[in-house]
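Only one chain comes next, encoded as structure tokens, the form predicted on its own.
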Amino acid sequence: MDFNGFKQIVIEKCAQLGIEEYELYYQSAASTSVSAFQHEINQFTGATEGGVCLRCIVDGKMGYASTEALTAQQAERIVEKAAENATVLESEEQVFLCEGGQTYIPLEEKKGAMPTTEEMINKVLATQEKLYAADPAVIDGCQTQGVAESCEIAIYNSKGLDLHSKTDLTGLVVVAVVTDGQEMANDYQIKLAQFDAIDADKLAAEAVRSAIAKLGGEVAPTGQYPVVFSPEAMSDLLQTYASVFSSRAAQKGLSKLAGKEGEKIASDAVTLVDDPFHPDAPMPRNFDAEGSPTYKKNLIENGVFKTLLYNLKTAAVDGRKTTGNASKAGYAGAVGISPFTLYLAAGELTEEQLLQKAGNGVYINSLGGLHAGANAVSGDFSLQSAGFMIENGRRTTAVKSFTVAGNFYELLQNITAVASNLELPGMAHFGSPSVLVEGLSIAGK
């Protein structure tokens, strides 16, 4: 049975039980992954998963039930189970369903068919060989992975909402392993794009170059320095502290941004954007997990804090409108809050000009221990790092095995310049250009 047939039975069952307010959330994802190790395919996986979640309001309380099986029997059972679950809830919180009839920004259609399994295997093997051919320093251990995923979401509710979205994602991941005869190093690169349009030569060369740059190096000297974070490193920091922009976290006392709208919380150089329609977004959406319209918004604008991220429930608590940032971790997940594509807006300087502005300091392109060494509530962090020394405005000696320490809220205030090289690295929903931060503590030798 398809979703539309399942939906019709649910509608009839809700009417039979006198349930007037309800929502069906459907999600289906089909994914393929092909991996190569050394010179051959070593892993192939294909999966299709998904299901339906029903939320219904009974006597002012929201009941949930979900199923993977789209059958007539399960359509009736899911209504009975959700209604039953609502009756046993003790929570007195307000509950909401999205109103229909709203305006949604059209999504730009991405042209191009999903790759076949044969096309993926051929591209992965060819890219793997390009890794080995890129430099004599490359050794066994290199890996290449091709990924393709198609995700379909539909939301229907009793308030006139009837939405559907289908998005595709394809990409290549390459891991280069190199040696200088004394030590080994590795690095990876990820490119999300139409599969046949990915420049495998460029991707392999970038991974090998970045891995070779890690060879050698010393422990950075202890001190307080201007620090330039690479796009990858700053994106990792944004991802680690993204929860501080959640209205739910603020309402629970887990973010220092509660009640700060309109206040200056960062330097003039900082504009932080959440954009569901960024051209490099892994999976753009024009509606959130509740069906509210999504839109591009500045969380911070020239250093001034503009808004937290809201869903319907948290917006009602603060007397605000939802920002269209409701999220679900799968079809059966509870409604939460998350950004779509969160990034620091690009500045006007090149990275070279940013290094010149730094003068003498440290360039960080790798951060480790982000889960253990960063506290999202206080903002404090102490993270294992690697990168390069900056001397007379240029990257010089590779450095590693040092710790950078600071506070995320203070870091936002101490960003003195932002480069123009905005990137959305990896498959995450976070991006940044290179940024220059004054006065961070480095603990090394």
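Residue numbers count along the first chain shown, from 1. Just so it is clear, the model here is predicted, and its values are computed rather than measured. Take the two forms, superpose them, and find the largest set of C-alpha atoms that agree within 1.5 Å; that set is the rigid core. First, how it differs from the form predicted in complex with the partner chain.
With the core held fixed, the Cα of residue 314 is displaced between these two forms by less than 2 Å. Here residue 330 counts as shifted, since its C-alpha moves by at least 2 Å between these two forms after the core is aligned.
Core-superposed comparison between these two forms: CA of residue 64 displaced by 2 Å or more.
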Second form
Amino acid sequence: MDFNGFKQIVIEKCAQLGIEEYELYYQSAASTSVSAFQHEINQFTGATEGGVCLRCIVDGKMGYASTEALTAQQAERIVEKAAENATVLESEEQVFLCEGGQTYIPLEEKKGAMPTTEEMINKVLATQEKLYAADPAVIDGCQTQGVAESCEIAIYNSKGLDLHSKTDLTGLVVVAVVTDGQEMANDYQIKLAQFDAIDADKLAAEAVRSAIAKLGGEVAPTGQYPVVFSPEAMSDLLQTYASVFSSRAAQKGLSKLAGKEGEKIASDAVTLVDDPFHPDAPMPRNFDAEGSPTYKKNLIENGVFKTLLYNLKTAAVDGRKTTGNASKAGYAGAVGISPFTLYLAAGELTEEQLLQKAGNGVYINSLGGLHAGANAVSGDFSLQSAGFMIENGRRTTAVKSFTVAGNFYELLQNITAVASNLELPGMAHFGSPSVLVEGLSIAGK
Amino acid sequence: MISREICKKVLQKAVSTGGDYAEIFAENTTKYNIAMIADKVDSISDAVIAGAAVRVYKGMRSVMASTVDTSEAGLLRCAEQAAEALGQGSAAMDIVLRERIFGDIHPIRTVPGSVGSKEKVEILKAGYFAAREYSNAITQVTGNLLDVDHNILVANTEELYTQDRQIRTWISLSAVAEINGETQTGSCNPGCRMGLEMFETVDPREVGIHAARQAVTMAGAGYCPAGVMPVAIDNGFGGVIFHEACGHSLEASSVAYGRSQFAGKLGQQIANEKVTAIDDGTIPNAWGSINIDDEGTPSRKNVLIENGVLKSYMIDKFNGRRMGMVSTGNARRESYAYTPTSRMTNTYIAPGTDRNEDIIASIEYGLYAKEMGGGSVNPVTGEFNFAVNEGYLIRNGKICEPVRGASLVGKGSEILRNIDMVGTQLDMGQGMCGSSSGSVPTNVGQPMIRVSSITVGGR
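Please give the other form, namely the form predicted in complex with the partner chain, since only the form predicted on its own has been shown so far.
Complete assembly follows, chain above in first position.
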């Protein structure tokens, strides 16, 4: 049955069990993916997945249960299970459902239809050929993948909330594999946009150029250096440490930013923004995972810490309003907190001027093992890196297989300059220009 | 889950445009997770994951379509979508399905779904408060108890119709300690392919104490120095070094496409002759074990490297076609919504002959990595990294003060040659391994090893 039919059974079952406060969260995604290997399509995937999560308040506790099977039996099961699970909870924090009748910033209509399978295949095969044509160093192993996804979210609750959103995403992923006869190197590039708006030549050339640049690199020398992080590397760091801006983490002693609002936590050069409506974001959202309206906000303004990110529950704990940052990892997950598009605002310098300012140091354009080598609670990180040496203000030798170590909280204070080249790589959840950081530890040869 | 009759019709539809092989994978999974923070049971998630996927091959092409609608009509639509994506034309194949029961080598004595929440909360609390009460320096503890009941069905045009039930239980405790304003974390996350009887052999209190002890030790530690040095990596989760430095590069998903540092190297010496490495999905009740893989091939013990010589890759059916090799029973997927590919199960370096004390004594100045965190690798270049959660400096052959914030980086092909001492006491650690077919449970393992030279990232 469809979501509406399922919803009616849940409403009746809640009434029967005397459950007055509840919410249904429905998420469904239909995606198509086409991949090419060598000169032909080798994989095609059409996936539909999604499910419903019921949250209900029983004796002041929020019980959850969810299912992917939209059947009458499952509709009744999730009501019974959510109510039963609520009785096991002990947290005394007050729980809330979002009020209905609020005002939402309207989303701009995105133009253009989803590509047909044939259009996807043609674009993927054409792009794959551009990879091979870009340079004689290119070898088999290269891959081009086209992706088209439609995602639907609906939230309905007993307080009159009835929200629905549908967002489409299309894009290309290319992997270039190259060799110099001695070793191999690879690079991948993602471009999210309407297929006809993607410049396949540029995307392929960029992946091949970046892959070739990684060949024959040396190991960086061990020591303390000024470091320039590329937009991609700094975006990765922001993603890894986004949880320090969560009010829940702060309230539970898992972020050192607790109680620091109004204080200087970063250098003057740092302004950090969360924007649910950023034009580069493929899936803009005007309501969060609880249904609260979303808005653009500065987390750090010229180095001064302005606000943590909140949902309804954590806002009540701190006696303030939600910032509309409730999030869910999948439809079944507990409501948490996360930014929408979190980025470091652009500065004035060009990247060349930033390198000149650095003088002698290391330029890092790739970080690895962020899920393991970075600790969000202590802020410490020690991460696999690759990039270039900076000598007399210029990028010189390629370097790899070294680590950069430091502490995120200290790094915020030590960002001495921010360039103007703001980029939002990949899914555009995080973004940054190139930044110059003083005094990080490099471990290499 | 789905009858043989319906499977037959769906497979017939799937190959109706000329596919030479088709498969149905269906699942019905329940996941129940209890989470604690700030001394209270904070949230419970209780989810049913149910759906199916149809795959069709034609030569080197593979098409997959998945659906949450597992009714006969829903499955037929799914098969039709796959068949249409494969191409035009009409074809027919005689489909015969014989039910096979491979047997279950992982006995479950207490199915978690048959036990009430209260009993599970008691188990979690025992571990949680053991961590909390370990020291005054502990400022926060988070805990999770997860149980998964994963039921799968696989039917294919090679006459197979079979089902498997995979039950897993996992407890995870993380502690935060603060000493003189320095905050550090510790964690312990054991899991088994068992029911709640797992806690007869794994004491949740010891899990909590382990996490808390690590947090307190690290909060009192200075930063690890940076540089190239010898490292002794202890047993258990230390096996993540092989998983990252070599394991991923032996998966057919990299090898079949030439995207691996070890493609074309079968029979060659790729590691120190002290290294024998095995992937074995048949260890009873081990976290990464499976009776059958997600293509219905029985799991088996595969010797990957024997005395340093590359013996085998880990192969699934589809990538095996391109390699001209048969499946090794390593096809895995997080759920029906992912296209399966070759993945690790329980992967470990086999015991050697060196004594732990000799390994430590052999190092004049280096690092003793007692507990490892996660890592990652680029299989093309073999460049890998992983984090050291608990490390100590070694001076003059003796373990000295603890150091924090270390990570190890290197190139797989070089590091495998640098593993020049291998201990005798094999142990395993549990992890969730993320890759293109999603997140799957895997064991890593090894006895203590010495890496004669590796880059230690510190400050």
